[in-house]
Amino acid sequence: MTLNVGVIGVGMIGREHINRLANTLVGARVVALADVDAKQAEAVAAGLPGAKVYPDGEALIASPDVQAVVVTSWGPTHAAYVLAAIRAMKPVFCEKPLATTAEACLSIVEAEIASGRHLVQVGFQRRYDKGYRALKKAIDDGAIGAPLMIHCAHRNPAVPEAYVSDMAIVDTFIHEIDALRWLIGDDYVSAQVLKPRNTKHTHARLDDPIIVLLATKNGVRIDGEVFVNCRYGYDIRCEVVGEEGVASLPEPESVVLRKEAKLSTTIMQDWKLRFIDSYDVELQDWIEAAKAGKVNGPNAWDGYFAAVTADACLEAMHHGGVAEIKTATRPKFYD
């Protein structure tokens, strides 16, 4: 069986998830495009045999023809898009923020459950990436004991003017906001923001570094550090401690040079190239649950205590002091 696939939103993340899915990944192919930009939706699909623009995400998700969604428009569609698509009863895969609010993703949880069948997935694609993997595994298989603490990092050469502080919780931490929840199977109840000297690179609505404290119910503590104009590379990094070791995040494959009296690897620059395998295993993860009506991926549920977290960060950074994290009651229908 082939999943007919419509995709709302073809910018840039939209078209690496159309070009995964029309030329890398097997059983779904892209029948259907929608986009604000309808010319830049017409371009692309030029390049798709069979592909039919849609005036909007709506008319794409009532289509007949589409049997399921991807959602990679702009962050303040989504919530719609993904509730057009529970209402159709159509599989989606919406990349983060399943919604700007923590309501609203409340709301999609709601209409999901009503529905009586599991259709959303969130695109944290992290869970998909080999070292996270392994380093769960080493956590599951009880290699280092009961976790204690986290260390972690996330950081970028640079980013634009146009990115600002909110922007390093709601955009950049906010992988680590959910990652980390799944790499111990712990959920959080308090979060912290601590802001160092900034660096010289940064600007006037930009603090960075920061530093993000969580503390999760079984007493597991956490930092993160974000800094997103660290000018070396773009360097994800996780250690967790537990009681009989220490289980740390491997580096990406990277050859080793010896030259000039030196010993070097490359260190990426890019995201996507940190990060591209994993988005192929998700997305092929998620045509194959899609066609066996089932989610093995980040769930709504996950998508609604990141948005909760990460208000609470927020909370954090804008007013001082420790904010605690309160979420809905997790229904059993997420078990």
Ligand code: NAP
Second form
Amino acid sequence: MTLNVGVIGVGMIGREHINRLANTLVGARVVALADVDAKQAEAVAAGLPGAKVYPDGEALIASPDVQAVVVTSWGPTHAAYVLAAIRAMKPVFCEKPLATTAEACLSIVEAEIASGRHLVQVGFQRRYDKGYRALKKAIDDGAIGAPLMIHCAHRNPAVPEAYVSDMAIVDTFIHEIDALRWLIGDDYVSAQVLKPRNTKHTHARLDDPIIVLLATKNGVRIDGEVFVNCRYGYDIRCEVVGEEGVASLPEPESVVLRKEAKLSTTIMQDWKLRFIDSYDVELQDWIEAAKAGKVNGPNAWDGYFAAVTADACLEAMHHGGVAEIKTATRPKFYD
Ligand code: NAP
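To complete the pair, please output the form predicted together with this ligand; the form predicted alone was given just before.
Starting with the chain above, the whole complex follows.
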């Protein structure tokens, strides 16, 4: 069976996902598109035989031709579309964030539980990255004993002027927030944000770099550097220190050159290239799960937990001190 997918939002990541659904992955076809900019949707549909453009996301979700939904529109629109997909009992893959407030994420959790089916997957693609999976396996296999500390860094070469301080948490560090919690199977209890002196490459509305400190229920301490004007490349680093050893995220594959008395490898510049394979694995997994009737990737609870953690990071960043991370009780539905 081929899964008939409708995509809401044909911006940058929307077009990437449409391209992989249509040309790279197997078992799905894009039959429906919607975007606030109908012309853009029409332009994308022109390259997709049989795809129909709907006047809005709600109409797309309601269409009997659409079996499953991908939400890649602007963040503030996500919650309404995900709730509509749940009401229609259709599997929905929603790019992060699941919703822009923790309350809205919780309402999705409640709606999904009330539906009685696991329908929602959130686009935290690092869980599908080969390197992160190998790192998790080493931890789960007990190779380094119980984790004690994690040191990590999220570095981008540069960001545009429109990128402001809050985005370092809600757009950038949000990926660490989800990936690290999944990596060690532990939940966060508090957050703190330290601000070293700013790089000369930043602007008035962006503190760069920052260091996010997280503490977990089991007492693991995490320090995460976010440095989005680091200049040299897109570099994701993660080192987990355990009782018996240390496990590090492998470097992405790259040829090592020995030339002119130097040993060198290339460092990527573009985050899309760093995670391109994981997006493919993520969406292929979602297609199979949606066809089987039960979505099984990062779920609505994970989206909610990430939102609560991001809120605490923002509180700590704006007001200083240590912010407590307090969530609702995890429902058995997500065990
Ligand atoms: P983008 O290029 O701005 O695309 C968003 C698209 O959604 C635009 O075409 C926008 O139209 C459209 N849109 C806005 N409101 C809509 C509505 N009510 N109904 C339907 N479409 C609507 O943004 P993007 O970079 O693709 O990001 C989209 C989402 O994906 C964001 O939530 C972002 O955080 C997430 N994302 C995730 C990753 C990841 O690594 N997992 C990477 C990139 C992005 P207009 O341009 O006309 O407003």
